[in-house]
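Encoded as structure tokens, the following chain is the form predicted on its own, with no partner shown.
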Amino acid sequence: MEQRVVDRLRCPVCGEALAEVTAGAARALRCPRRHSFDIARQGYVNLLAGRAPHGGDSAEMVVARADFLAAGHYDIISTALAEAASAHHQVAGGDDAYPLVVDAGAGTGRHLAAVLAALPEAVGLALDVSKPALRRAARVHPRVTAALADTWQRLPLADASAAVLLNVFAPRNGAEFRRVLAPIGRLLVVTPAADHLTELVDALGLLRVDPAKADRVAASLGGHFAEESAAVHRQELSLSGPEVNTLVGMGPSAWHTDPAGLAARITALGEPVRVTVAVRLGVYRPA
């Protein structure tokens, strides 16, 4: 594992520092009390305390996300995010010799990859609570480290241990986020936008934006974050019939979609699909 990482990560049992221990082959995260934390022989560490409440994306779902962004389908994203943190960090100055990069609920990591490509000198964390989305998380970079970890409770970091926290389409913990967060660092936030996939929505009956999205935010960082800036962007794919199912598949209308009557509705559609992608990307500070 990145050592640089796992520096800064603590017990999520009793917050102690952690190091890499091996047994044989056997390989663990272990406190100083004793409380160990598997490696996986993927790559990724579990440190959660308990039992996790859900499994988060299924290994269909995943594979899904990772041909739908290897056909660079969201690079909008990755490189608004890339953009963002190394524009943040250039203004911050260098004054952290490896800057840390967490992703909570990285997914595969594609986005968190994009990010430590336009910084160098950065390390990265995935954070996510899905065991087939971390297996990808954790060869994605060589910087990276991956973390089995559910994001609604206590963070395995510790304080003011990151210099940039991502959050994509994912659930936001305004408090732990802004434990985490060094003074100087910044929380970027990807939302959909309400036009975000609409030529779907209607005609493949999938889940739609929530209108009050951007309340819901809002509440979620109050008296957290305060917002520095925001920013909508979008473009238009040209999707094949094949394209549209993974991109369905590989989101939260995945588990609300009849498999053999979205066919139908896609093969009805015809080829090409026009798709507009648009996201919302805040900029967040701690407050």
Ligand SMILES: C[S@@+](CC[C@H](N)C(=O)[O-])C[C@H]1O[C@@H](n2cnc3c(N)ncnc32)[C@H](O)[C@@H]1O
Given for the second form:
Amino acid sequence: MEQRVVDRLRCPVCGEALAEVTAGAARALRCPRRHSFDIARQGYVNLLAGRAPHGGDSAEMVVARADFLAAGHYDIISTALAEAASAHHQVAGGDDAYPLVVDAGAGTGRHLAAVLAALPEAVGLALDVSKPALRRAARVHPRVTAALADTWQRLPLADASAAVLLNVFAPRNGAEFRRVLAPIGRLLVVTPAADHLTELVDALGLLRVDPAKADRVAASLGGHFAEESAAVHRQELSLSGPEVNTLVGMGPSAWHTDPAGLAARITALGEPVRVTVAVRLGVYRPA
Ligand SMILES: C[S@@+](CC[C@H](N)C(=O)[O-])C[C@H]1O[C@@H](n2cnc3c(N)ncnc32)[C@H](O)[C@@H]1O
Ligand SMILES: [Zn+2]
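Next up, the form predicted in complex with the named molecule in place of the form predicted on its own?
After this comes the whole thing, all chains and molecules, with the earlier chain placed first.
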């Protein structure tokens, strides 16, 4: 595994440093107290202490997300994150020879890869509970390391080890995000704006964005972070029926809609389907 990332990882059981060990073909990260964490054949390390609360996004959801992102439909998010991260980096600089960018709930790691492309000296860590997502994140970019970790538990990272923390449509843990972020670091949070995918919400019966979402984000970070700036990024997509199906399949509504009913409703929309992407990017500094 990438040594510059391993240096900043910590044992989720005891908090000690980790080092890579090999036994035949098997590889693991191990701490001095001999707590051991397997490195999967697919390249990610399982840094979970105890059981995961759930498996995160399913294999089907991850395939849908990977396809939809690969078509470039959410590049507006990647670009906004990359611009915010490099703008901050130019101002803050820092004495960090290789800044660490951590993505909590990274999914396939596509946004993290875009941020690393904009920060040539940085290394990245993709954290997620979904194994299908981590298999992709582990090979999304040469400077990305992927690890299984639960955002609701203690993160497997040293204090103040991250220069930038990304959080895109994924759970937030204000206290832990604060602990692992460097004092001059920044937390970049992307959440859906009120009109995100609004055309599909009514037509397909998708889950509506909670109108109190912005308040909940603020509450989850309150006391730990102060908002430095925020902007809403909007774009209209022109999608085919199958692309709409993919978009639905990668989101939370995948749990709530029946496939036959969904297919009929998508057909009824006609093509192309115009869909609004509207996301809020908040930039937060440690309070
Ligand atoms: C909506 S997806 C967003 C993925 C990625 N950030 C993106 O925008 O493409 C949410 C991700 O959070 C992960 N996730 C859910 N609960 C989690 C938890 N408790 N700890 C870590 N990751 C979690 C899911 O497995 C999934 O990959
Ligand atoms: Zn340990």
